[in-house]
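A lone chain, given as structure tokens: the form predicted alone.
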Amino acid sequence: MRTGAEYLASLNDGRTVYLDGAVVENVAEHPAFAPVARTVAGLYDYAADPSNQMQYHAEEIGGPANLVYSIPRSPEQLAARGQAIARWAQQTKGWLGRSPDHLGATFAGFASNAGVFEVPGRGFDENVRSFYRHILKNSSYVSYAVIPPQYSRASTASSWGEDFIQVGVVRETEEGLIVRGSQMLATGGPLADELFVTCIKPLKPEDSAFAISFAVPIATEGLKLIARRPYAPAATSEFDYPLTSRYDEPDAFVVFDDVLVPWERVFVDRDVQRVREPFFRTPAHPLMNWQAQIRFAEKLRFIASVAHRIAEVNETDQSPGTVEKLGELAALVLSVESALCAAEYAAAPDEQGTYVPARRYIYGAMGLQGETYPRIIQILREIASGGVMQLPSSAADMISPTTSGDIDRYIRSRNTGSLDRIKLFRLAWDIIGSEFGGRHQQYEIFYAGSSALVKSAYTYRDFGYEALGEELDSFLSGYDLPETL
């Protein structure tokens, strides 16, 4: 099993990651990426320890692999897989939105029904199986870029009148496809081993050049990642910014400068009909979003614990208004947890024998995620109130003999000393007020797309209105107008 040290060493591979107009020489050592790289390394070390029950025997490779990458073929395997995902999420309190198990779930779903990729004579289905085996064997961290750049959200790439703004096929050679253009949004890309590229946006027949799916190593020649502004370097200390300093997961805009994609890494080749199908004709979409909701539930529980502790420290935990807010917060957390339980309880095997969490419950939670998270953050804001602003400027104020005496005496609670109170409220501020916290609110709102898209494309479609209509018709047909009044 891969260790954290092996993972960190692998990042020094000549990849092209841009930050502040320059290439980052080694992301594992750069202050913008090193803290979260160490967090990911910690996940690998946790999984490599047999006592943590994160390993299983993978038949596909004839050896041990990480459970979070497994294809569940029984209710027991599905449960074990979910528990492993939860244990990993507990290590980060849910603050890594695209940890390695996210795309691990995607390719487990793809590989479980790789026939969806089959084109006679092309071998795309075997390419998918081979890449999945690669992930299993190496515990690979795969990022993905599946959204076109926002050049025009009202049209598709073929009508943009420019030379490959969205990534597309320029030409093909005996070795593979040559692709050029750009794609977004590779969360975790600078820290990943591999990049999976496809287009989740519906395309038109004339967009065939852009209807591709493939995977390449991050260090591939011509592949460039332009990282967003990092927040970790501005964190004055771990005490001041306990989340920013650990979990500042980078997002990156991806540029393809005539990148060669070897044929064995091509999954869909200029096929508008097939490019989006694998997400929905295989278990990939429910498996990856089941992972996402397990992670989300862990994050919400963590935020709830902060809100409740603040109420205790402020001695408002018995106040009717605060109790009502905490009750609402609990209900929001439980709605996600309940959806996860229901999805696992109602899981059923597909035609290939893969046990798939019930889509309708996963999509129910997803449909409200863009409203659930902002509401939870607002509740935490209301409970914390002005306490997050009556904090010293940094930990230095607490250490300096010039200021520490006043801070120890005045910035405390009747039941909690200065150090513990400030530590708690610093954590709350990193959730609701820091740049890191602001990015997370935007991220969770649009985690799977806009709320309107999720509700209409997934929640509505899989709810089961047709069956409800039949039940309603049966009820309505059971009575009629009376013969006389």
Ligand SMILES: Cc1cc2nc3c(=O)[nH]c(=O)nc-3n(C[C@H](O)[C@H](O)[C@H](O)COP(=O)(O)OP(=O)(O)OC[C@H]3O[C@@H](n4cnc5c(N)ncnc54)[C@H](O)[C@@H]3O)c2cc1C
Second form
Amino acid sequence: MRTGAEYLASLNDGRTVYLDGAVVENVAEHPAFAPVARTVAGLYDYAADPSNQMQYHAEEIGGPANLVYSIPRSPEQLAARGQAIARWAQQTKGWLGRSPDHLGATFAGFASNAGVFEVPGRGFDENVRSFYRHILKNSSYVSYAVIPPQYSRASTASSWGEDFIQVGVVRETEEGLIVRGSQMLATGGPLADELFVTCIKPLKPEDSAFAISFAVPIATEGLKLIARRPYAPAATSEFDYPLTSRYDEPDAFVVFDDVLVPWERVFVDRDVQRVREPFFRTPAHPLMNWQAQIRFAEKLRFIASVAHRIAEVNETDQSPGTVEKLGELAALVLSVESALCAAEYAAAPDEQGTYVPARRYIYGAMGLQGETYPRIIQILREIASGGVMQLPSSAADMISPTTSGDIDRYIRSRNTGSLDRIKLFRLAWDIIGSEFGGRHQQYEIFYAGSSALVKSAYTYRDFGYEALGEELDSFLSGYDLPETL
Ligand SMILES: Cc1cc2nc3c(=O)[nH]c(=O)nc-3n(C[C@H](O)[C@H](O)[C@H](O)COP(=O)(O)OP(=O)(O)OC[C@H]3O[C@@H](n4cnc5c(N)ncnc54)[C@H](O)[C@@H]3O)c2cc1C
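Show the other one: the form predicted together with the named molecule, since we just had the form predicted alone.
Let's see the whole complex now, leading with the same chain.
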């Protein structure tokens, strides 16, 4: 199994990642990316240690692989898969949104029903299976860019002029497709092995040039990642920014400068009908979002523990108002945990025999995520109150003899010393107020699509209003106007 050291070494592969107007020489050593690269390396080391029970025998490759990539074919295998995802999430307290298990789930789903990709004579279904085997064998870290750039949300790419704003096929050659254009975002892209590209937003028949699906190594010629402003370099120390300094997962705008996509890496070729279907006709969408909710629950439990500890440290945990807030926070966390339990309990095999967590419950939690996360952050803000400002500027103030005396004496609680108190409140600030914390609020609200889309396209659709309507009709038909009053 791949180790952390092997992963870090593999990143020095000539990839084109831009930061502050220049190409990053080696992301594994750059201050913007190195800290979170080490975190990802830690995940690989954890999985490589057999005592952590992250491995299984993958029949597709006839050897060991990471459970997070497995196709669950029984309730027990689904449970084992979920536990492995949870163990990885525990390593990062849920702060790595797109760890390698996210796209691992997508391709497990695609490969489990690769026939959906089949076009006679084109071999796309085998390309999907082969890429899945590649992921299994190499424990690949795949990032994805599935949303067009924000150019116009009222129209689609074919009406955006002759330029390829959204990535599309310029021409084809014997070797494959030549693609040009851009995609909105690839979280983790600068640190991944591979980029999966497709378009999950609906396209029109005239958009066929943009209806493509493929995967290429990040270090592919012509593939450029323009990284957003990183937050880790501004983190003065791990003590001051305990989350930013470890989990600043990069997001990058993606540019395709006439990139050659070899035929064996093409999954959908200019086919408006097929380009979105695999997410919904295979278990990919529920599997990847089940992973996302397992991670989300881990993160929420962590935030809840911080809120509760702050209440203890400030001795507000006895005030009815604070206890009520902590109760509400607990209820919000439990709503996600309950959805996970329900999704696993109600999991059922699909036609290919893959055990699929029940979409209905996953989409229930996702439908409220855009409200759940901001509400939890708001509760932590209210509980932490001005305490996140009653802090020295950095750890340097605590070390310097000029300032440490006053800090030790005054910035403490009746039950907690200065160091532990400041440590806790700095952590709270990294959750609610740092740039990293702000990015996480944006992430949780939008990573699966806007709340409006999630509610209408997923939660509404899978809730089962039709069955409820029939029950309602049956109830309503059981009585009528009285003959007399
Ligand atoms: C931190 C972060 C990381 C991301 N990582 C990735 C990644 O790794 N890969 C990737 O492909 N994408 C990624 N994304 C992009 C993400 O998928 C998109 O943000 C998401 O799909 C929503 O698209 P949009 O931002 O263009 O917003 P839009 O969909 O354009 O929505 C914008 C606003 O319009 C509203 N709106 C839209 N449609 C409707 C409607 N029908 N009714 C009412 N209101 C509506 C929305 O509620 C929202 O307020 C990431 C985004 C963020 C913030």
